[in-house]
Each structure stands twice: as structure tokens, then as C-alpha cells.
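For reference, the chain that follows is the form predicted on its own, supplied as C-alpha cells.
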Amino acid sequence: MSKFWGSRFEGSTDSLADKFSFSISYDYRLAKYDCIGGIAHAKMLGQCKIISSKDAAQITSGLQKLLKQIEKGNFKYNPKAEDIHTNIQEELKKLIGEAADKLHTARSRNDLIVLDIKLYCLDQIEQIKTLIQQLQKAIVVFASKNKDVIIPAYTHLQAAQVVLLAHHMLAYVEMLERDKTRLKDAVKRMDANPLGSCALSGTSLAIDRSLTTKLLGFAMTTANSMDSVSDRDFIVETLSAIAIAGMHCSRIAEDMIIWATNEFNFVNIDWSLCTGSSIMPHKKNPDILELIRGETAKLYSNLSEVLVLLKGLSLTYNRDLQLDKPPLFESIEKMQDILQLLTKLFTGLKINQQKIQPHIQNESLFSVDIMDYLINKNVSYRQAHDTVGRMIKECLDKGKKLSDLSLAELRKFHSKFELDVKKLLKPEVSVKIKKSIGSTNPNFVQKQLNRWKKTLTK
């Protein structure tokens, strides 16, 4: 297998330098995005007539039937190749003969290679963004099959308050959805074409980068071309938005996992995101939740890698930048498959309402509203908070509810209380009478609800 840049060397690489150097084991995946900005290339030489239109036309056809090949899957990549820069060369060549050794005219494996990968991230974030989307869907879906369910939620993982399930849900959707900001944000500068930029100072034959540009789709061209070839802000930018969005779903993870425990047994999660265990018959193990848990550790470390291989180095390309591919790749594929796996989640995801019911009876959770009840009766904030909590703890201590106190038992602790303060004691009042833009009251959730139903769908 020759090389792009074998004429100068008197002999041949070491073996275990080759294996060691050589990068097609992990960038077959820009194939596509290879031929893909050959072919851009070679119309834009052809138009400038810095290559005859025949040479153009047989280069364009050959790397189109090589797309076909690759997008079929019926390319072999050649293990042996140095890179797939390469390998898509010498490929082309079998095909159309010496006419494939005027692709690389005004360009450099410099600027091809953050062409490729721009490309690459282009696609790929606009996939993740579709999955996230379907995640959403499949969130708001379950959210509104049980959009009654009452549950409690917590702070310290200790019972706080109640809320909707829905409300819940819709906090994920929430989280998600500015994970998809995120990721558009970066689109925003990483849409700059750099083919053209060469080695890292240009050229001086006529090259179009305007006409490459509009042909590939970019919203702009790149200004300088030693940031051209040397930037990987683009990577760090993508990796940083899937880093959180990991974290969101790991998050989310958390949740179901604890929820699908014996001592809470709120949700029943479908058999086949579940294990069993070696020794113990009974068990039914959420491991692709713990899994996907895990997993995210590896999006943060892929990020970190990335930062920490570009902070030394000095400007333009140094070989180093060959490794920010493997974290890139990776991060991408696991951020996929996670959103991918907690759709199924979700769209399977059975909630058990008896096995939550005792969760919310407890009167404590329903302090936050006594209080309430006092500071509307021109309680002072600090007065309410321990007239409240001294009726918890005797209630606590002596093992009574408070909705058993008698009207003499509750003025005791305030006289500002009347019977109709037992009203408050009940799960279902205590959501509806939530006030607040973005509560959990049923009228505001339910709006949320036919929000995200709506938008989407676009």
C-alpha cells in the first residue's frame, strides 16, 4: 500500500511504527465524508479548469460508485491502509485509472481531515438530535398515559413534597431539550468549510473555496487557514453537549432504577432492559439502566481526553491530532444508543399506582402547605414555618396524624387555624392548589403536556 508521502523517503517505515501510526482502524467511518468532499473538490478544479472537465467527470463518477459501495456497505476497507484517505485513493485509482492522482491537487490531508470530520459531526449531531426528539416523544407520551398519578418527589432523597407523575416527566423534557440547544449551538460554528485551506497556508493555484463551499452544504467559509487545519473547538464543543446530555440521562437512569426497587417499587421496568442474576433466581436487575449509568463516565473522559491532547500543542497540525478521532467516535456511538435504549424504556415502562399510594399519605408532606394556610392569614413567613414544625414533631412523637387534631388541639400550636386546614391534607388538593408558572398543578402540567405534544411533532 503506497502513501501519500512515500517519494521522499529513502526506505520503507518500521512495521510496528506503521502499526502504531496508521489510523484506518477507527476513520474508516469518514468514508463516506471522503468521497463525499472529493467529489465537491474535483467539480470546483474541474469549473476552475486547474483539472480538464474529463479528468473532473471521471473523478466525481469513480468516487460516486465508491459512495454507492460505501453506503451499501459493500466497501472492504483495507486494514493495511494508512488511513481511509488512502485507502478511498487507492480505491479510486483501481477504478478509473491515473486520472484519480489529480484529486489531492490543491488540497492537503490537513484541511481534508477536518473536512471529513466537520462533516461527520454535522451528520451525526443531526441524528442524536432526532433520537433526543424521540426520547422527548416517548417521555411525554408516558407522561400523559398517567397524567393523574400523584407521587412523591424529593430533595436529599428523602420525601419533600407531592407532584405529578407528568410534572416529573416533563423535567426530563425539559433537561433534554436544552441538550438539542446545545448541540445546534455548535453547529453554529462548526458549519465553516476548510477544504482549500491546504497544509496550513493556502495556495496559490485559483481554487474556488466559495463554489466547494456552496457545494457542500457549509453556511460559510472558513478565514484563516492555519485555524482551518488546527481547530478542535468543533470536536470539544460536540463532545462537551453530549458529556451533559449523558449526565441528563444518567440522570434519568438514577431515577427508574430507585424507583424499581422493592422499597419503592413505583415502576415496572420491562423484561427486556433487564438481567437476571447467576445465583439467585428471583432477581430482575435493571443493568442496561446501570449500564447506561456507567457508560456516561465514559463521555466525560472522552472529553477530558480531547481537552488534555489539544492543550500543548502549538500551532498548525501536529500528528496528535490524529487521536481526537477514537473519543469522538465513541462518545457518539454510546450517546445513541443510550437515547435509543431509554426510548424503549419509556415506551415500555409500567407504573404501579398501588405501590405508590402509601408513599403520599403521609401528612408531612403536606406542611409546606400549612404554612401556606397561615402566611394567608397575615402569618409572618418565620411564625408559620415553627408553628408547623412543632405540630409535626408532637405529632411524630406521639405517633398522631394531624388530620386527627381537633380545632382546641390545632389552636394550641396557632389561633390563626380552622378546621378547613384538614383540607390541605390530601395529595390531590395539594397539586391543584399550586399557583406558580411551572408548578406541578394539573391545569399548568396539562399545558406543558399539549406544549410538547405540538412542538413535537413539527
Ligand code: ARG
Second form
Amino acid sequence: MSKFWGSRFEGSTDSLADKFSFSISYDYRLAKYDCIGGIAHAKMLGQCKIISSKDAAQITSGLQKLLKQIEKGNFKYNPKAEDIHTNIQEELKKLIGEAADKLHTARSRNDLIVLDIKLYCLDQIEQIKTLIQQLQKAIVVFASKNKDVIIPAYTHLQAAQVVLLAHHMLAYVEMLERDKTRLKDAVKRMDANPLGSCALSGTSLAIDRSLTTKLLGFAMTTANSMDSVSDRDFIVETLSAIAIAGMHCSRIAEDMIIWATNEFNFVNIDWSLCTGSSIMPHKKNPDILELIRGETAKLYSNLSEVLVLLKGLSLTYNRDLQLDKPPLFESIEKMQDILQLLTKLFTGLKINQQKIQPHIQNESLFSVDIMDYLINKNVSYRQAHDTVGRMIKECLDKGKKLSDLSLAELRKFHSKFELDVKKLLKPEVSVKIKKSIGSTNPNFVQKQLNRWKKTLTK
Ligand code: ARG
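Compare with the form predicted on its own: the form predicted in complex with the named molecule:
All chains and molecules follow, beginning with the one already shown.
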């Protein structure tokens, strides 16, 4: 195994110990950021005259070449290298010779690894935000296409009231928007350059940390070298924001799983996101949505894995910290897949309006509207609730509809009833009469759709 160190070692390390400590199988994902960080570091070392400008230029162009190889996918990852930093260092040496030995001046893998993961997170978070935005757009397009569709909405999975389908969809858009702001918020604290903290105490060499901060585009330079190399809060915050976003995606998935059942049959999920059964030829199973629901467990456990890893860990760097990466990478990549799959789902989702129709004719769904009718006539909330409750019971007992009741029958329940109350027994009316901000009133929903269309294209 190739290593950064070893001159003071008496004998070689145990082969099982080597196998146990390898990280290249997963930290290869940091290769790009290791080069980007190295380029800024070399430029700074050159400008500060810690290394010659010739060496700095050689290192920079060497790392740029490696960066191109990495981006093109033809970089030679060495499965025998201890980690990605070692791998890059060795390849650089093969490319430019002696000068490569100067790159690691005034830096340690301890500050380097934090730098690499921060650059990786900043990049990936940007991508996740873009993917969230694409999902939001797909949902808004789906909502707009079906903007007149009315559906039953549920509490306790029992039909409760009617809403516009678009209103339900825009609830998802709001949830996803909060996910973006949580990620943005994590970035605010993450955006500080740890490079130059070295092993833990800083360096006696005259480096310019502000310069690497500027070259790498960080908003700040970290203020304490010990904190810089110990800090993994940014991973916890990223995983936490992802866990919450995953929870949202799992709830969206579950709604669609329910809506796609034969019993509901509100929507048709595109065949490309379903699978069949090996024994029951009639089945069209929403496996991808079930997996999205299921994978959310992993997003939670990855967060808890890193929290447990950090619990009680003494300052500063301990090798335990190498293990922050697999859960981080897994959550980031799963989240990206989930967001893209949900985008595909809404792009191909078809609504079954005629199947929904009978469900929104259930007059019980308008019970609160009838209560509000009485309240508008100065009846107390309690009396109104009681009245409508008795009406619904009687109708259920006698197999009648509320709309079948005559004026005389209505007045048996409350003297304030007029025949016009029956106008309330229509889904279109129920949504239209809502007045409160944030309600399902079609004018409000349309305004929200317009607002989202505008903000999401920015
Ligand atoms: N591969 C290590 C990690 O991911 C790099 C840092 C190693 N530093 C050390 N002092 N052993 O954390």
C-alpha cells in the first residue's frame, strides 16, 4: 500500500490493517476537490514565496491535467493508495516529478480532508437544490394542467373536505421550498475555508489563508485551527437537511401509492416507474415509490450514524472521522436519485377525473360549509356543530341525502335554515367560498401557481 508517511516506521503495516483502513473505494469521489484545493494551495505557496513560482506553476498545471482526467473519467485510481490524497499526490509526482513533493507544504491531510468534503458538499448541495427546483417545477406543471380538478382531502385517511388538486400539489411545493432553505442555511455555516489549519495548530510558515479563501471562493476563513480540523457539523447539517427532505419525498410517495391503488384509482403512474408480479399477471406495482419511501430509512440512519460517530470524540482529528464519508456520499446520491425519480413521476402522472368524481359528491364533505352557513347567521359554533351532526346522522340512518331534505325538514334541525343552504352541497362551491389566506379558493390557488411559476424560473 502506498502511503504519505512511513520513514520512521519499523516494518510495514499489517495487511489486514491495510485492508481495514483503505478509503479509496469511497473517497475517490473527492478527487476533483482534492485537485481544486491543491491548485489554490500551490498558487498561495508561490505567491507567499514559500515555494518558487516555477514549482507553483508546475504543480498547478499538473493538477489541472489530473482534474481534466478526473472529469473525463480516465484518471487512474490506485486501489493500493491509502486514500484519495495519496493517490493524487502520487499521480502528480509521476506527471511533474520533484516539484510535486512541495505541494503538501503547510498543509496536512487533516485540514485537507475537511476542505475536500466541504467543497464536495457545497457542490452537491447546489445540485440537490437544482433537483428540488426541477421537482417543484414538474409538480407546478402537473397542478396547472389539472387546475380545475377537485379532490377529496383526508385526515386520518378518512375523506374530510374537498380541495383543488392544485392546492394539494402546492403543499408539496411548499415543503420542498423549506428543504431548499434548510440546505442554504447549512451552506452559510459551512462556507469557511479550513485550509492552512494544518494538523491542528496552524503553521510557522508565512502562508496567506485569506488568499486560498479567495481563490476557492469561500465566504470566510475558519478562525480556530483546532476547530477547523475537528468540525464535522457541516456533514451533520447536510445529512439532517437531506433526512428531512427525504421524509417529505416519502410522504409524497405514500400519497401517490394510495392514489394509485385500485380502490382509489385517482392517478395512473407511468409504466416506467412500476413493476409487475412474477405470479400475478394483473399487477402493476408502484415499486419505485415504495423504494423512495423505504430508502428514507437509510437517510435517517446515515444522519444518526454520523452523530453517533462524533459523540464524545475528543478534539481534534481521529481516524474515526474517515467514516463520516460513506454515509454522507450515500445520502447525497440517494437524495439526488429520489428527486429525479419524483420529477419523472409527476411528468408522466395522469389524473383519473371520472374516478374521482363520485368521491367528491359525498355531501358529508360539505359539513363544515353548512356549519359556517349557520355561524354566519349568528348561531354559535357549538350549536352549528351539533345541528349538522344530527342532520348527517339522520340522513345516514334513513339513507337520504342532505340535498333531499325539504325546507320543513331542514328547519326541524335549525330554524335559521333557508333553501339556499343546499347550494353549498357542491364541490365547486365548497372550494369557491373559502376566504382565508392560504385556503383552497381557486383565485388564491391560481395566484400561488403564478407566484411559483415566476419564482421557480428565476
Ligand atoms: N483518509 C483520511 C480521512 O478520510 C484522511 C485523513 C488522515 N489523517 C490522518 N492523520 N490519519 O479522514
